[in-house]
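This document starts with one chain, in the form predicted on its own, laid out as structure tokens.
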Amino acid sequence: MSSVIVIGAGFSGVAAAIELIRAGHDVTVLERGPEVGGVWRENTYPGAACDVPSAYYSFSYAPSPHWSRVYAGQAEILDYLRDNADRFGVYRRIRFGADVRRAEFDETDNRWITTLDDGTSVTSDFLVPAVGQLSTPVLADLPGGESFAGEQFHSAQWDHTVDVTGKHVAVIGTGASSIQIVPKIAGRAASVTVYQRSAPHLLPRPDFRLTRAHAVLARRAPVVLRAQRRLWQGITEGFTAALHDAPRAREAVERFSLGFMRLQARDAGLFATIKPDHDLGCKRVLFSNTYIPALRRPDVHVVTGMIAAVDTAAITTDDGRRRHADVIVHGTGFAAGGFLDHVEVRGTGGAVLSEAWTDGPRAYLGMSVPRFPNMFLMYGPNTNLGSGSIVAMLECQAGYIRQAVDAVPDGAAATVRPEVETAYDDGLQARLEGGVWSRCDSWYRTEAGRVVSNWPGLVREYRRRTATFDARDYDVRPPLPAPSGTVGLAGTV
């Protein structure tokens, strides 16, 4: 039995913990928040929901017959994750309020020393950072934004003490959060002004309420849930294949998207304003039946001009027009390429993870980094999906990590071979350079143009490549003998 520290108790941390606990390992989960849930705990804005059907956005070994809709909302997803954390014994392994600041590998005894913000530390044989790619909100850099006298907050930090009823609300950005927020507050607010920098491609969202009869049938015949999962997996895999491997199919989907948007806009002027200027799939494709109809409302406005200034009560764009605002909502996404940038991670020979990733995060299979032994990332570099369920990817990673922890002898350290990681990354980047995500700027890429977030293939390919932990890809060494008269580093809990 090995000891494992998992950092984070979102979907990825819970997935890793479940797999390792079931294998009999000693697992401690360090969670800086007060509850499990990760992004589903933090994102409580109006309309928050998943854009992957719930039958697929769930653990394959824990299907739920209780979803109320095809696409579940935030509260239901959070309840699902809490229920499974409880069911599989994860809760009793979690230390809440544990904000990790530093993790250092001790080469003498091949153990990780993880230090919290209160100065306490804990040692473990393995380290599994599971902090996700979408955990650090990024606020818009608004000229004069600090002078605004009204309320302003990020969508992931929604201030529920602020009632938008009768107020003039400015929504900055047109990403996945904004297109869910705008339809929910339009009509309540006196006005909603959407500041659009880049218009997204939209596709219809086949969402509807699931009946009680469906829940009864799903409980009595689990094959129904398995069939639904396979159906949505096939649809999303087909969409991914169209984006990357079938130009004509991708062009057909793009024509369909534009036709859908034109039909919903009804007005040629509105459609011209919200028509994307990039290839479909280059940026995240969004799914909504309600966003464009909300934009048709007389009290909702889309502004494409650059924000030039913010004063105490208004936003002025580069055309000189000043628009009143009582509330500013930053729907501006997350520092997706930062990964572990809020934790100082040190490996062998003084290696610092942030320095190793100067040119962009990279890891073998998205999990293993040379010079960082016995460390396996969940939801690491190049494991995000442009289409499909990240939960399916997390299951692959959790299974691989469990095999690795099982395989490494007690007290030994396994480090991915640099040549293995380099060959893997070279092949990955070659595929990505020729793919749709390299055709425009997006949160998938660094400023230098390197795609660091997304996996270029299908989920089934990733599942195949992570199905077996191959020790030949790693250097495995026993602990170094401690110098005479000294002791190794130790931590206290």
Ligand SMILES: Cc1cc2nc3c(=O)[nH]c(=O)nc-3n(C[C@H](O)[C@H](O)[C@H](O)COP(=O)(O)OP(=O)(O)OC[C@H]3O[C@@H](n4cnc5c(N)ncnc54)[C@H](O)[C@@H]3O)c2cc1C
Given for the second form:
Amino acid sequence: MSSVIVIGAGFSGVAAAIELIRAGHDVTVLERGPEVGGVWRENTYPGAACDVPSAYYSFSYAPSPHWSRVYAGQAEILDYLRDNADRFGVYRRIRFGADVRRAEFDETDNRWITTLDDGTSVTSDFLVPAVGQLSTPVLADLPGGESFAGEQFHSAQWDHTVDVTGKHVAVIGTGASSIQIVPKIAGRAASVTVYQRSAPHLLPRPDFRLTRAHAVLARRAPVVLRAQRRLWQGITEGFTAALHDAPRAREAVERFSLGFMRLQARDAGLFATIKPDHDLGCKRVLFSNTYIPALRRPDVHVVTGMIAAVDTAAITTDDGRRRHADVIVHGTGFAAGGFLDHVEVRGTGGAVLSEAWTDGPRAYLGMSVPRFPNMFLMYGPNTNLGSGSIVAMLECQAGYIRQAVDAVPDGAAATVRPEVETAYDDGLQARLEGGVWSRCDSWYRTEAGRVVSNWPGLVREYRRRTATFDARDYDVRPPLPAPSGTVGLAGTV
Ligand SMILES: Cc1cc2nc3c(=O)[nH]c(=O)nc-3n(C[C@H](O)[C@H](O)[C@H](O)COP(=O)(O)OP(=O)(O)OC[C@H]3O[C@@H](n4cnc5c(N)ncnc54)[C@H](O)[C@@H]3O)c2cc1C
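Could you output the structure for the form predicted in complex with this ligand, given that the previous block was the form predicted on its own?
Shown next: the complete complex, the earlier chain at its head.
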């Protein structure tokens, strides 16, 4: 039995903890928030819901017959995570309010020392950072924004004490959150003004209420849930393949998306305003049946000018037009490329993770970084998906990490071989170069253009490549005080 510190109790942390607890390891989860859930605890904005059907955006070993819709809302997803954290004994391993500031590998005894904001430390054999890619909200940098006298908040920090009824609401950004928010507040607010910098491609969302009969059937015949999961998996994999490997299919999807948007916009002027200027797929494709109809309302406006100034009561765009606002919603996304940059992580020989990642975060299979022994990242670099369920990726990682923790001898330190990580990363970047994500700026890329968020293939490929922890990819430092030096793990496990 090894001791493992998991940082974070979102889908990733819970997935890793379940797997490790089941294998009999001594797991402690450190979560800075007051509850499990991660993004599903934080994002409570009106209309918050997943954009991958819940039958697939859930653990394969814990299918739920209880989803009320094809795409469950935030509260249901949070309940699902709570239920599973309870069912698999994760809750009693979590320390809430534990904000990790620093983690250092102690080479004298091959253990991680993890330090919290209150200065206390915990030690463990393994470290599993599971801090998410979308957990640090980014506010719009509005010139004069601090002088605004109304309310303003990020979509992920929705202020429920603010009633938008009868108010003039400015929504900055047109990402996944904004397109869920706008239809929910349109008609309730006096006006909604959407400040659009880049228009997203939209596709229909096959969302509908699931009946009680469906729940009963799914409970009695679990094959129904398995079939639904397979169906959505097949559809999202097909969509991914179309975006990456089949230019003709990608173009056909793009034509379909534009046709759908034109049909929904009805008005040529509105369609011209919201027509994307980039190839479909290079930014996140969004699914909504209600966003464009909301834009058609007389009290909803789309503004494409750059925001030049904000004063106490209004936003002025670079065309000189000043529009009144009572509330500003920053739908401006997250510091996705930051990964672990809010935690100081130190490995062997003085290695500092932020310095190792100056050209952008990278890790073998998205999990292992040279010079950081016994550390495995969940939802690490290049493990996000353009479409498909992140939860499916997290399950692969949790299984791989469990195998690693099982395999590494007590007290030993296993580090991915630098040449293995380099060959892996070279291969990955070669596939990404010239691919659809390299064609426009998005949160998938660093400023220098390196795609650090996304996995370039199908989930199926990632599952295959992570199915077995191959000890030959790692160097192991034997348990101290055994003789120093490194030996291959192969043959010792
Ligand atoms: C609004 C929204 C909708 C989404 N919808 C989908 C979807 O439909 N399908 C999909 O596949 N993906 C979706 N995603 C992506 C989502 O990020 C992943 O699916 C998944 O939930 C990530 O889980 P996580 O545990 O890795 O990260 P998070 O959910 O971000 O959890 C990370 C946890 O770590 C904690 N933490 C961070 N730093 C520290 C620290 N220093 N010390 C202690 N604790 C710390 C945080 O408090 C948080 O609880 C969505 C994301 C958002 C924001």
